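The chain that follows stands alone, in the form predicted alone, written as structure tokens.
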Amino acid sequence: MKSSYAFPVFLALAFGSTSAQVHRVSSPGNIIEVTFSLEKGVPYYSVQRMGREVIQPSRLGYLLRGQAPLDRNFSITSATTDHFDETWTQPWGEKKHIRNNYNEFRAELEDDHSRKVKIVFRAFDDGIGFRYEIPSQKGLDRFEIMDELTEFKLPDDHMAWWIAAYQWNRYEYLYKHTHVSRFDTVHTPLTMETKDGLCLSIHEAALVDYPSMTLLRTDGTTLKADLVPWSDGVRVKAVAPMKSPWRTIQLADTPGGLITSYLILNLNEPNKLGDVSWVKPGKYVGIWWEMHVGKSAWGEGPIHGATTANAKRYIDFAAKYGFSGVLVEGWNVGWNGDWTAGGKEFDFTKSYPDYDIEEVSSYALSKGVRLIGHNETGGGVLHYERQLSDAFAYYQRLGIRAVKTGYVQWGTGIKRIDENRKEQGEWHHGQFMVRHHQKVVGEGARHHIMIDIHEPIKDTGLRRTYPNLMTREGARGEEYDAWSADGGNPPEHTTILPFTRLLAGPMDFTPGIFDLLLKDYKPNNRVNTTIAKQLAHYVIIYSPLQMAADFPENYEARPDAFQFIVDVPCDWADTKVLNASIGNFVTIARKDRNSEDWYLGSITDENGRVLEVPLSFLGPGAKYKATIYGDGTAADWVDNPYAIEIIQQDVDNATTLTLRLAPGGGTAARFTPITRH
């Protein structure tokens, strides 16, 4: 609820005069303070945390096409404050109940051309968000933004974890760890750590009808918003009233504090879909990994993977072990030949002759399982959009409740037709694709279909507003272990993801590979973990649609380890980070939303570690049976990745576990109540 009576008195005094050129707003716990100022008519902001400068005075504003810059000669015509505090419930997620508590400052500006702009700041105890609002007005009903001038001026050369922007392979790169001064233009979330251990992450929230923001280092340690452009160089094609996405800065004393910050979600609007009881998290298996390792093919031929018989085999396996979905890739016409050259041959309602989708979907429903649809576009976005409504209506009739989309294309390979009927290539992360993904999510909602996006636009918390927007890729996933020429994801990769990519939202990483050495298919590749670490990924890497990616026979060959994948849920009531060091190790505990069970995952990089983990998160006065899946005594991701030790012991919230993580290893655990106080 909103409440003015709880608003700090000093804030009301600070904003008492609209003629003042400096205004400040503090977070509810007086942890963070934002300063907004006009310096000779130019807008600036800065951020302090506990009296310490985090962002030095940084410019704000826009450059417009064919108009004077919208960044100078301003005066403040109105300055208002507000306070907001509520607890809202996620229909699904990593935490059920989330507190949204902030103080807000809204400045209304007018320049010497009588153009009006509003800048809104929200100060939370774990960070800030700010955005631009341009109201309807003469001369700014329709306009084009050529540059957003937002800066993030850092006071020091922090260490950062980053991937470069504007690369041919989108977000799918290994993270680099350098000083800020060593990079050029990078994607967000950009996570940094100061010399004395303060953790911060710059990102954005509520990205709607606007391009993705990358960060350009302009000089020293000053970062500037760099919006992904259209092919004609325009950054934003806008219609007033316009609201930009929120620019966000999350701040925490520890790396784990970034993981349990829900600032991004809080800056998104509440659920707009109404009843979303049809949106259901779940685990799935499918015809997917066998194509990546070369056992099967997406296209027609003697090793076509998506056959009726093969699909039924996976459905039987899913039904036997309680998986709710089966993904089938390569089922539809269009995979033959070079499907990455624009995807113009794809038909999203016509299956290959050896795959009877109607029979398979009916068979799945008879087993209590649903097919997960798959729509690879090959970058042919307009070709896909022309079929989208009919395809989703068809899937709804077949009982399909989730669709995985894909956009495999390189660089500016996404195709659109411009106003002159010429084909143009667009970046994956510009306004054109932001609009496209919104169309897919909207069409999905109309047909009660959940969406899982691969080669996506990055997550900015829109799952709160559109709960059928479940998960996405947006980083190097497990498939890189099957075929990447660099040897796959190194052991440190998944100790970085929780503090970078996963700060944006859920990731369809597709874990759970048990055939770690791939000797029968890819002798020059392997999965660079122990088997216990594969289990731990189900807790560490959050996704509401979570895949068990390996072949059924590989799971049934190791039933004791597979039991953890069978048991672990993917919808949580609470999340705790128990210890963490970015790129080195992380331990996370999560409480099942539908029981009193807790689950734990702990992983390390290439270095073996011994970690002490207090179980204080367990309920007071209760005994729990802990089933612990740990690395065997001689386990090592290089020489002995299959060694696993499964033990059971009684624990309570006064117990401290000592976890021995092998090099490249991990531990997974389940805690089930056996007595209550």
Given for the second form:
There are 2 protein chains.
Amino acid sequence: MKSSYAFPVFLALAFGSTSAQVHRVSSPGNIIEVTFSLEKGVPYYSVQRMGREVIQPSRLGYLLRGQAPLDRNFSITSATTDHFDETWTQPWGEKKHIRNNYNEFRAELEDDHSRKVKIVFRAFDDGIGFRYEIPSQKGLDRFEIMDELTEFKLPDDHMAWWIAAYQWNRYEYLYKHTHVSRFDTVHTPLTMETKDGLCLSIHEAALVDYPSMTLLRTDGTTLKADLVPWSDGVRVKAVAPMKSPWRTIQLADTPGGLITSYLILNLNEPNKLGDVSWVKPGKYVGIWWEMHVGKSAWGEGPIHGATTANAKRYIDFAAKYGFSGVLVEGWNVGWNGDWTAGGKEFDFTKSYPDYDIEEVSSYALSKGVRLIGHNETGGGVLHYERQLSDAFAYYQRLGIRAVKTGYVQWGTGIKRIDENRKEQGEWHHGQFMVRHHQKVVGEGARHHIMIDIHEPIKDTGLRRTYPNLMTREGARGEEYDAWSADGGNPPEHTTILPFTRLLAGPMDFTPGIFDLLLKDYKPNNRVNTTIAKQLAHYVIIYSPLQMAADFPENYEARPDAFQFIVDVPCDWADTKVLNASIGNFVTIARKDRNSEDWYLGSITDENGRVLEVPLSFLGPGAKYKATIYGDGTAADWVDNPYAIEIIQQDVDNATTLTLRLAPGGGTAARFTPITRH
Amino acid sequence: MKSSYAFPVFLALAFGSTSAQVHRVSSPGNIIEVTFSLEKGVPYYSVQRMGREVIQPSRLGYLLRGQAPLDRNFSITSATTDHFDETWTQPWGEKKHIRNNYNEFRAELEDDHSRKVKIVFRAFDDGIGFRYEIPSQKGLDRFEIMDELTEFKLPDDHMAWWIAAYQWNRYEYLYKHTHVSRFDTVHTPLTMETKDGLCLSIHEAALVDYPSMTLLRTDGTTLKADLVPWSDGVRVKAVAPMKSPWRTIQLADTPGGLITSYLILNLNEPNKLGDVSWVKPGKYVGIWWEMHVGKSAWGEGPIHGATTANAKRYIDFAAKYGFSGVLVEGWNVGWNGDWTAGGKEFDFTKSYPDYDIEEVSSYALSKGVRLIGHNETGGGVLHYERQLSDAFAYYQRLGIRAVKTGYVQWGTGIKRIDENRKEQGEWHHGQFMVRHHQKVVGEGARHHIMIDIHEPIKDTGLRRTYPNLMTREGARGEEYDAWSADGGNPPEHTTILPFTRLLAGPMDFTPGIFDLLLKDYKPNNRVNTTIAKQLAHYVIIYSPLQMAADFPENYEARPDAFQFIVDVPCDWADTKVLNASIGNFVTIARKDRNSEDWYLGSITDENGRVLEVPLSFLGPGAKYKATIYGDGTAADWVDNPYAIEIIQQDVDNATTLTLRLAPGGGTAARFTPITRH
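Counterpart to the form predicted alone, namely the form predicted in complex with another copy of the chain:
Next comes the full complex, this chain leading.
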């Protein structure tokens, strides 16, 4: 709860009337300090961590359309602080109980045109967030933001892991690892490591009705918010009172500290949906990978994947092994022809003739399994929105509880109709699409449908507020191994994701390919891991809807390894990072939310590693049976990816495991209590 | 024991009779593979770790005086492999039981002059060692090595931590952190980190009768052994059979893995001294720091430090707080005048008149304390050697059980008499001085005296063979804070030492300064740490003779903090590295050898850190009382170094501590079992 606890968080220094006004707020544990100041009326903030400068004085403000710049000639009309400390519970997630503990500083500013802006800073021990609030006021009730001037002035040329934001319609790139000075504009999360070992990540939280923030390097190591524009060049079409998303900077002394920072979630509003007992994480299989490898097709024809018979085959498999969902892509009409030209042929309630969705869905229900709906829009967003309510009502009637949406479309191919009834092309990451995704989530909530967005807007922690917004894509997933011309995801890819994309939130990576060499379908493509690393991904890559992406027959051909996928949950009570080196290796342990079991995943890049892992996360005083799925001694992702060694041993929290990860390999493990004394 | 266990370690490929002969040996866990080959008669070796090239094919061989080069036209006359696996016990050390497990490959070579050389490789899971053996043979019974051609061809321009070896008389430099391509010649251990996170360190083991190996960068990232010469330019004056020291390469996926690699010790011969129950690790205080800060002087005069009364004061203090030794420097005649001009005035059995060594030593014994002898030679090595036997016999009679030697001298100021009775100047790190130190150790063993060498030859693990060779200096120690013109040791210094100098062996760093600001004596110097970091150094910097270097009155002024120094042992059953980032931070836990207590030290550089430390090293099922000596909330090495917070809490092996290290700070902790269930 909020409290007015007299905490020493607030220090205001006024050096005469015309000079700087400086305010400081420290985090509850005195780890981080944010300074806010007006220098001759211009607002600046800076960030220190334990005396070390992390963000140098950086500008704040806006440029508005048809108005004077909203970035100068300010005075502070009110400066208040607050302390907040509460532990809240995620209905599902990577950790059940999350502490939200911060000190807040709120500055109310007024400029020489009597325009009011509030800037709110929250200082946590693991980072900061700040946002702008524009209250309702005369002359500023409806306004257009042409630029957000927020800077992030870095004191040094850190090493960074980044994907370019030179286009605003996709995140599906391989991460680059260079000095900050070597990029131009990048997406967030932007993760960096200083030369003395501090890890930091810049992102945003609670992106609800605003465009995505990308980061433009303006000069040296100064970054500036660069908002994705509307088709008319406006960045934000705003109505007061307006609250911007939170700009976030997470800070940790180890890479793992970024993963277990819950600052993004803490800066989102609590659950607005009330009872969400209908939201149920789960694993799924489905008709999807077969289209990617070319075994079948989305559209009607001789190799159409979404047939009644094929769907029942997956349902049988799901029921047999305890998967709760079956995704069927290519089930509805509209795929034949160039569906990426606007997707106007898609009918979201009309199945292809060889797919009897009524029969399939009731067959699924009879087996204790539910279909997962699929709505590829081809970017035809207005077309989709018109059908949304009917479609979701229909799915609800069929017992469908989750829908995967898709927005395959390039450039500004997403069309809206403007005030003059003209069609305008919008970017995936602008305010228009942010609003669209919110509409889908809202419609989903009304029909008790969980949402899984592909080609999404990036995650900013909204799952806290809307717990039916489960997961999304937003990075190169498993399908790149099936067809990408650049050789697929290199082994290091998933050793970077946990520290970049996954800091934003869950990802529907769709792991678990067992037929790594794809000989029968894609002899020139392959999956660039060992099979044990495929298993480890289930722990490393968190998603509350987690796919087992390969074919049933490929799993049944390797029942020993498959057992891990059968066992592993996707809803966790706790998460611990046991070791980590960004782009090199990472080991994560997670506790099942519905049992006393723990699971471990450890992965490496193209280099073999030997890692000592103390099992100190296990409960004290209990013996566990460990089932360890490790790379075989001679395993190697290049030449010998299938070599796996599955062993069982008794362990407790004093045991240290030596994990031997093959080049491109990994280890997965399950720990089940056997005694308690 | 040795075994002829049929292990798949040996693979010989002969591609025709005139072409390459290739042999491979793998480490027992198949982590590391060494390849040895003759390419057109020229020997090469290379090293792979889990398929990754660590050392590219690198030359081997010697240049001999007055003979053809011993590096070509070889053929292999014998190639054998062996497996060895044994766990041995250190009489004292950082770990009690050490496993020595390797596969060996031994190549016997003969060149076109019928000269025989053996090259022996040992492949461990944590690195490799190799050495040359020159058997007794006609024409090669006495010979002079003019150059050792051993190369270490690195595949990439790694980041390295190094000290320059442009002179061969000292190691007392601050470590530099650059790419390999930025140095010329460096001392070992040379520690590097590859860009994908592999840690490696090149050093040598068992340097008994051979000069020190430094590493010369010949080209790009190729390093070559560069042996420290005699005054006549010869590198090694050898008698067959000759065994070179082992050239070692330690490899680990984490920096901490280097610290817990015991490869250097494993490559030394077992204890040759037999019963060493007279060797007793212990903590000591003494008359030393007062000379460094200028409170007293080594030489005779009004501020002479080594007086009977002052020594008794330290003895009383030692007895009161349980220190086993009292070092008294400046006790013997010879300090007045320029003792660095050869040290010929030093008499190692004659006290200054104001110091009654007989009285002092018997006073000490009556209090259960022993004097630690001090033999500064000023580089007058022959002068010292002439007195050595008498001096050590005298010390033994006085109950002295340890002697600190010193070799303060610059350039080639160490003099020997050559065959022509001419005086020649030798380097500290040449074969002449290596032999000298062995003489002292041998004489020490005869008189049950432990040796602590200052201005030493570097450690190469000889303590295993000669367990009275306890510790040494060989890096910038605490005294630099008292007087160095460059501002003393920066905060990062001791976050680098564990991964460089300390990989070689124990260091007599002489930690524990409580009067950090030296206001009364050296107002322009200071110690660049917080006080809690001074405590943490007792765990971080391992030495079996460990000093509490400050004055008794400075300790008694801070009894709360001093309690840690009173409690902490210096002989350990086990060592665990809990986290580490070279030059940034390191946390080590060590278990007392004589109790069930554990101790923890954690230090940082100039940056504050927050580190999560699971206490999984604690025994299972036991509750411990933790006494934690942490930096105060507002502590900072610059402005507020004395702020310390000492707390007690109950913990067990499921507890995770959050350590908050101030800038330049640290945490020390003791864990004592309170229950067992």
